[in-house]
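In structure tokens, the next block holds one chain alone, the form predicted on its own.
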Amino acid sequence: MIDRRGALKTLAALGAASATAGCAVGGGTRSAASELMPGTARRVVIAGGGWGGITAARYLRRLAPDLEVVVLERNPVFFSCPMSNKWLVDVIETNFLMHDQLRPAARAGYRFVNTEITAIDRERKRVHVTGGYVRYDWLVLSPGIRHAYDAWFGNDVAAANYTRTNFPSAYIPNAEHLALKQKIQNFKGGDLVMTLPPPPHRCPPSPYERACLIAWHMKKHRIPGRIVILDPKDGIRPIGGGFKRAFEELYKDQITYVPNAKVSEVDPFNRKIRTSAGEFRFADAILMAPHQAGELCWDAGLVKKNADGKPVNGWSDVDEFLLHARDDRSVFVIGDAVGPVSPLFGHYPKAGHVANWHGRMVANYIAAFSKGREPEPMLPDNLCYMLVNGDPREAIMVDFKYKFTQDLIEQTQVDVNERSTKLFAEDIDWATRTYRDIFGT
């Protein structure tokens, strides 16, 4: 068990491991160094040790014990984005979010390697890391997202870095979470502006939950100020009714919600934002740039581009049923980086629950391929619980179900807008069960 003080120190140290989260790895040197971990067994390399990657590793060892499984991850410990909004305002402890990576790997029988991936060579089936390369027979990419600051700043790296440092979004597991927690706890008042990414983005209801919990913190500590939510959409979704009631009934003095506020210009130095709903100035901000597939998908050439070589949507182009690259059945993408899977609804929700399901699905697919069989397509489901009140601890939720309909994937969404303490208890139980599934504890 990691004690709270030690956990916070470890979280702060993740900044060094994650400093390149917004920088391309495609320029990494493909070193002439020798192969790392040479061997004769067929091997699955999993790039990314988060909700999807670790799940895939555990299930692969169970379903295909003859395969060697290697997980490559730049962060030394697992830190969960799901549930982190509650941690920001001290509803849950650090230990509930952080998990050791080495002991679960030893128990399940896969290798966990803490390293930086510098390049992916699909032609030679190599993943280049610091000091050499690791070969693979199958590759699973689970890189999460990247922040597309270029949508705001073009090639202005200074503005992007200033924004990342001073107004972090904390949507990628790294030291930004600690920086945002300190920002919230040190906030003295004024307008705190939150920009929401345009859809699709990581965990669609999460920004609204974050706003509610910061508003609860401000109300509890009598901090004179408000949260201004700049939403590019025309309304709150998902769970629109539940969040709308929370804004109006619990935080009418703390939250100002602005729909149709598509960002056109961000000036972080002078603290102002121009949107289609007007210009806004701020005392402080949480600036969430548009989201795209994580850098590894770009480096591997898996982001779909048009005839002019420009990205179509910024997400990985994969087979909607088996999640492998359309041009390479030895490479899979799971979790948030996956592109649209159905013309009926577009993307799966970019959530930890879906990533966990993707890990299980791809483990089944690779196990079948390794035995010379064509796999049967599987479908995920998704649950998202959102805490909207800290006292009493009341949550709302959204439930997604999927089925095959005439060779398409169909989505059914059910919003539970009535906030209750029962749903918060279910949320804690869901996280505990899912951690157990990921780490085998």
Ligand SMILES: Cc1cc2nc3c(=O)[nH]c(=O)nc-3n(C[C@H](O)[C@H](O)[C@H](O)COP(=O)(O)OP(=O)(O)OC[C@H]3O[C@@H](n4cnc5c(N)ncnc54)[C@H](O)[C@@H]3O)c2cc1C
Contents of the next structure:
Amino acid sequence: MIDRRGALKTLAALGAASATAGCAVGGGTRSAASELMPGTARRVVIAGGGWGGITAARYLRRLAPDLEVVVLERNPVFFSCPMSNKWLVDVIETNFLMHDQLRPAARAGYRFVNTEITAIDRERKRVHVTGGYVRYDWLVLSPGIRHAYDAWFGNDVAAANYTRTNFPSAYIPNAEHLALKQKIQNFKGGDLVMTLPPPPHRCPPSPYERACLIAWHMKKHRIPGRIVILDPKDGIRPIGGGFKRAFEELYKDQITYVPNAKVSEVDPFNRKIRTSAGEFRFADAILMAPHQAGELCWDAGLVKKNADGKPVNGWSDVDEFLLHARDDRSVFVIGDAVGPVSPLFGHYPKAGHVANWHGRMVANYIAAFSKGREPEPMLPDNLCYMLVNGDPREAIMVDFKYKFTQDLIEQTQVDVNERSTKLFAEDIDWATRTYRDIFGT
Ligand SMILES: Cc1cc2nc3c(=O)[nH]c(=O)nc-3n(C[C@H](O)[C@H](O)[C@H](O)COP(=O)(O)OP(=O)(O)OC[C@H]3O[C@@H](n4cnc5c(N)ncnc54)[C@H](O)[C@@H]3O)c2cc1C
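What would you give as the form predicted in complex with the named molecule, now that the form predicted on its own is on the page?
Then the entire complex follows, led off by the chain already shown.
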């Protein structure tokens, strides 16, 4: 693991670079340049080396050692969104979130390439990156999410950029996390407004956890402010009971929860938001625009559109069991970018735990295909711990299970609303075990 100060410096430097380079993707820059890494071995290219992508790479090397595995990732260092709310208020150290990418790759035998992916050419089975293209036999897309600022600002790029820079949501690793941490540390008081995206969005309970922890920080440091949560839903979900009790019992003076607050207009320059629950002015804000599948899925033509060319739901349309593109069994999507998988509940929770499972599932599927076999569909599970109190450290949790029912995937959900220090200990244990599974350490 890299040391804490070095890691932060890398992170800060990265922020600017990745933010600018990221603009190229949607445009689909297909360089005429030459093939990078030429060779004849059958190859799996993994686009995005986050929770899903790195898991897939490691399991593929284990399950199909004759395949070459290449991970393409814009960030040289792994920064974990899970546990990052705790890091924002100094409950967790930076070293716990950040992981070296090169040593795990060398150990497992996959290639980690630090580069920006600029386009996907499914016809010619090529992934374009800065300076050339990489050929693939199978492609796994695990690019996470994008912020759909256009839902608020249309084509007004200045408003979107101003919002991203001044009121970052910190839902994509990693520069925004640094900006938000500094914002929290420098916050002097007043209303800190937090908009929640409409569902489905990345890690559904995590905005409420973030509110609790910022409220705890305000209370501890006697900052005369409050967090105003603008939720488009009619109530807190999941673990609604546990969060509601934390809001009422621990943060009565620090948190104001507003349900049914669908955003209709955002004026970041004048710090005003209009919603279906009224208009709000703010001293500072964490503005979360709607989430959609990461840019690469759009570029690869995997987001379903209707007859007018408008996106149906903004997520990747894949086979619900094997996670491959409906018209292309050589291309898979995993993690948060996946669209609905069941008419019974819609989307899998957009969680690192699920992305980790997807990585394992898709490694099994590609290994089977590479040996000429039809894979057996697998199902994930999901559990998510949320810290609601910083002192003592008490968490609540939600547990999801899946099974097949008459050719459909069925979900059961259990909320554990009683906060306890035991659940926080389980959370640390979960993260430690899962990082170990992803990186093989
Ligand atoms: C505050 C917060 C708390 C959370 N807490 C939890 C939790 O407690 N438990 C849990 O299970 N989940 C949690 N999550 C959710 C979890 O972070 C995501 O579900 C998980 O990261 C999804 O994995 P992924 O592989 O789909 O995307 P990511 O992990 O985001 O990986 C996508 C990768 O693709 C790369 N990429 C994208 N485009 C390009 C490009 N053009 N070129 C090169 N690289 C590219 C990105 O840099 C990134 O590394 C939390 C999320 C947040 C924001």
